[in-house]
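Presented as structure tokens, the chain that follows is alone, the form predicted alone.
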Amino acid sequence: MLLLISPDGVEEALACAKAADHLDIVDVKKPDEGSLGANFPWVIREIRGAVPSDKPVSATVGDVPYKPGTVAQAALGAAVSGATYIKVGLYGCTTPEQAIEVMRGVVRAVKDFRPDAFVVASGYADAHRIGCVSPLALPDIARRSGSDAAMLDTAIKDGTRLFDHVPPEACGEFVRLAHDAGLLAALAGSVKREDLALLTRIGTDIVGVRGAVCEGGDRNAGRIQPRLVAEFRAEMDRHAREHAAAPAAS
């Protein structure tokens, strides 16, 4: 399982750089513009320069509307700015067909520029609260659009969490559908250390966190702390070892 950490700017990215041995992907977003709020191109460039070159930089394109051309241009901008993982929050897409159209434009725009870029179709565990595509539709949307991964996050950051909206068995189905489609499965949404055993057991490929590695557990007022990143990763690794040992033990 890969660990994706989301700093909100260059200062926090430098904290991530100090904890580079304990994370896999640095994710650039702007939390005050939404769950998958897009940051400025120059911030992506600065963060790309601030973290070790062997750590891929991810960038969110935003909680996007159903405007395929607009979104394709935004995604290309993120790639040009140095991101190799491009995440699109399908906030304004109410049907799978709309989501596929948006993501096909993103895939073409990004991969024409950088064929090795990694495109992530992101949906929301609390889709029922905002009227966008169903969480379990995301793997098929990602597959049919040529994306590389399907992701779930939460749209409304009000203290509710991933499993409050999509129960563990449904998250397991999401992961299975993604894997059956040849995709990676990413899960986020106020994930905490106590969720790691379950996330490991269902085969999650990428776990995205912010609040769990911020002081006080506060994604807004708290700042990312290298010590908390290291502790979170240690817990991830512990569960990975236990999960790997379980079949042998049985």
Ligand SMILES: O=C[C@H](O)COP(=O)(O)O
Contents of the next structure:
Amino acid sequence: MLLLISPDGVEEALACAKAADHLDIVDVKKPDEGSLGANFPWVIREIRGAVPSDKPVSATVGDVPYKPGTVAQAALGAAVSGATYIKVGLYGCTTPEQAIEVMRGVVRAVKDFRPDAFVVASGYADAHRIGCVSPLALPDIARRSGSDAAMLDTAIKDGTRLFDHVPPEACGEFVRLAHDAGLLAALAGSVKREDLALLTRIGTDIVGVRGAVCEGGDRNAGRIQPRLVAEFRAEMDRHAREHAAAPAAS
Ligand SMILES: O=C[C@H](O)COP(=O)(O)O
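Could you present the same protein in the form predicted in complex with the ligand, rather than the form predicted alone shown above?
Below is the whole assembly, all chains and molecules, this chain first.
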């Protein structure tokens, strides 16, 4: 399982750089603009320069409206600024068809510029609270749009977590659907260390984290701490070892 950490700017990205041995992807966002809030192009560029070159930089394009042209142009902006993972939160899409249209534009805009870029179609575990496409529709949306991964995060950061909205069994189904479609499955949403056993067991490819590696577990007032990133990673590795050693379920 890969570890994606979301700093809110250059200062926290430098904390990520200090913990670079313990993480896999640095995901630039602007949490005060939403769960997948987009940061400025110059911030993405500066973070790309600050993070070791072997660590991919991801950028969120925002909790986007159903405006395919606007979103495609924003996604290209993230890629031009140095991000190689482009994450789109399909906040304003109420049907799979709308979401596919948005993601097709993103895939074309990004891959015409950089064919090896990695496009992530993200929905929300708490979609029922905001009226957007349902979580289990995401793998098919990602596949039909030519995206590389399907992701879930939570839209409303009020202390509720991924498994509060999409129980582990349904998250397992999400991962299965993504894998059947040839995609990676990414999961996030106030994930804590105690969730790692389940996330490992269901075969999650990427876990996205912010609050759990911030001081006091506070994604808003706390800052990312390299020590917490290292501890989170150690726990991931422990579960990976235990899972590998366990007899396969019949
Ligand atoms: O992409 C990952 C998100 O930033 C997760 O943030 P969170 O762990 O605070 O919910």
